[in-house]
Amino acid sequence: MNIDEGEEEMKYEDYYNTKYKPKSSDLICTFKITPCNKRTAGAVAAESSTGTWSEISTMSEKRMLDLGAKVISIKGNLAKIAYPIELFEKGNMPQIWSSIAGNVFNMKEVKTLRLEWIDWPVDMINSFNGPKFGVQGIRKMLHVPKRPLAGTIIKPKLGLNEIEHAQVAYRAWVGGVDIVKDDENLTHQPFNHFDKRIRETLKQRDYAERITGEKKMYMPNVTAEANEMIKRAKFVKSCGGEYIMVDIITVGWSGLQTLRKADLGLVIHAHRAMHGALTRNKQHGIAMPVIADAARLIGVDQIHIGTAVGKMEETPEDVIALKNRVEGKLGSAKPVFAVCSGGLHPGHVPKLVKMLGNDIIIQCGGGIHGHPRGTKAGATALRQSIDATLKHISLKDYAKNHLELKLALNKWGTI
């Protein structure tokens, strides 16, 4: 038999129902494709759940398309598939990505394929621990009920020792940050030994928390393999840290899920570093929503979800929806904190409130140790600028009587 041969036995059209009144219990994927029609859809559904090229002796048609997934809609390139809960082993991330979208996205059949929404079933979503904090709980460690969080990035992000790391973090916190965070790629290099960093920076902490009386947090990455980063995560709370983070894509679900279920009772920050290489053609890959709701079902705490206004591709539209979806409900998950980060500095602060509310953590870097005062400047200029937006005063008329700003103003201007 050739292949040309075995395409004609293809039955792909069977997985091909809009009669099925989908359970409770299914999960429901949405993918758009291209084309899209019955052949095409009823592939995806098929080869992510019982189907396959040809016929086959070993199990028969009936249980095939009874426990196989089901194509339930088709409204032009979007169609529905819904997946019986049987096809998947509960709390088993991984395991459920490699069946939705594993080598469906390689198969001849479809030009572009794009996974753009999951319906998740109260089963499934129970079997996952979810966030321990989530945006109340984050609040509460850090005592500040309502405002937008203020953060910053350590830059350069690859370059300072330890020292010059920690006493950059410093000068932030006492600027008025909230948070500090690690960057991506920076974890335990020759430069900067990851034990050395930790406690020099935590001690930072301290000094800055009884000069301002406020609360502070530092985010270091605990990016590695999985092992090695519950090590570190645990070194991290031996020093008497609260937050790690750590680059949920690179790391995998799997590591992801081992870092959440060790339950340190830290809060996890994920970064999406390497995301855009799934969620920026619009045409193909994974949307962000989807990504974001397995981060949180696993139980990250707080999110990168992009800016809309500064460096980062996303439009506005696709920041508020993103938004939306990791505070919004998904079972008893509790909302993740978004996070915003990515070209921002002071001017910008208005308008991300505007646009996304008071529950974003602003996390500026080059917006903030690029301040022409330097790093405590910036800091406080963040700060101002956050204060302004929440007393309803243009940021023009707040600086004024506020220099740090003023000079923020004059170097990026505002929008």
The other form holds:
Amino acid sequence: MNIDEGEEEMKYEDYYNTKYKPKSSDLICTFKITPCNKRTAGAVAAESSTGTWSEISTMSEKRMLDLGAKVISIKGNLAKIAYPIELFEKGNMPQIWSSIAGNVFNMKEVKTLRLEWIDWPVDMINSFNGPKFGVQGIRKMLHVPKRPLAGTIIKPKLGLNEIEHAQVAYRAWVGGVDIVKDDENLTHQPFNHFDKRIRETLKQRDYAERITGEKKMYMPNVTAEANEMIKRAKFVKSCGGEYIMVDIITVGWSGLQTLRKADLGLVIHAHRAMHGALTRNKQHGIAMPVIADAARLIGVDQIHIGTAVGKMEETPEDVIALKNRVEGKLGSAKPVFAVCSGGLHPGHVPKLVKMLGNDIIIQCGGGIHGHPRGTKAGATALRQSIDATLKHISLKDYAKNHLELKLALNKWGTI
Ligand code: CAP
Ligand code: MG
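I would like to compare: after the form predicted on its own, may I see the structure of the form predicted together with ligand CAP?
In what comes next, the whole complex appears, and the chain from above leads the way.
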């Protein structure tokens, strides 16, 4: 640290400043730090703002600390750090994360570090596009004002050709799902070309809409290099598509911002493949609400939040907190539609609705395509389960005169 005449050598503890009154324009992070004390929290504040490990001769200590982040509180292993907004480039999510979620995770000063929560200042929130549609916009597009939406993922994840893919989608739509999506790793493979898949599947969507009289949606996966994503999204739009899905972690904040800023008028579904590498360890990494905030500010319309009852590792408390976060107040950003997916089948619906309410999209992959009578019956069983739940009839009773649901419960049970 810089040592003016007679100044003491600067220390990480200098970034600890509980007398600092955060401005409303500050961005405030809550970190779980092990061990958590003035030095370690100060080190996180320094390294994520203006400081480094040594005194320097290029700036006075006062200027470094004035502009720098301040540790404003330590409670147990949680430290709150306030960042003057001047440290960031508004509207630049990659830069914000390079600061608050960059080097700090690898510093020897801390044994483990987890970014648990961000309080975003309005100026920062307003520097992003935010969701274009959100929950109400999607419900309006689908003409489904209240009930949970039913979705499926074409399975197997990979391997079907374009025609087979489209036929499975058709069967799911006529069986009763509202939304069909590509799986997270299906993009443009030798056995399934993007453009042909989109054309064939949207054709089947149109047939399914005519047969059922219901609005149906297809979510093609546009995950790719940013320019290619824009090209693919424009192609989806040119074919009459209304939705795209993107793997937000693997494309990164820059890719997602590029896609959103293209403002193509398409609903953006955020798949979070790879999030577990960041979120699963409760001592080290980044909590999912922080990732969801960033995706929402950039402007996704729906996002996976987990299920607590399916195949992925998460607690009901985490899933409920995440649901509350994605639809809760975040400046003027629209509420984002929570997507429950991962090991779900029709027997899970009552528990999901009880835990999370009706504003959820229930997606079943294996839980539809693994139905004893096949995809169409699996989709029907999911809709029957949703109908029973909304009518407050037990699935067991409803299954007495709904064969598809009965067969699903025989195979997978209910909880
Ligand atoms: C679910 C899924 C989803 C996961 C993602 C899969 O398929 O398509 O990608 O739900 O997890 O590939 O596993 P199944 P999360 O219905 O067959 O399990 O929603 O937790 O991000
Ligand atoms: Mg998947």
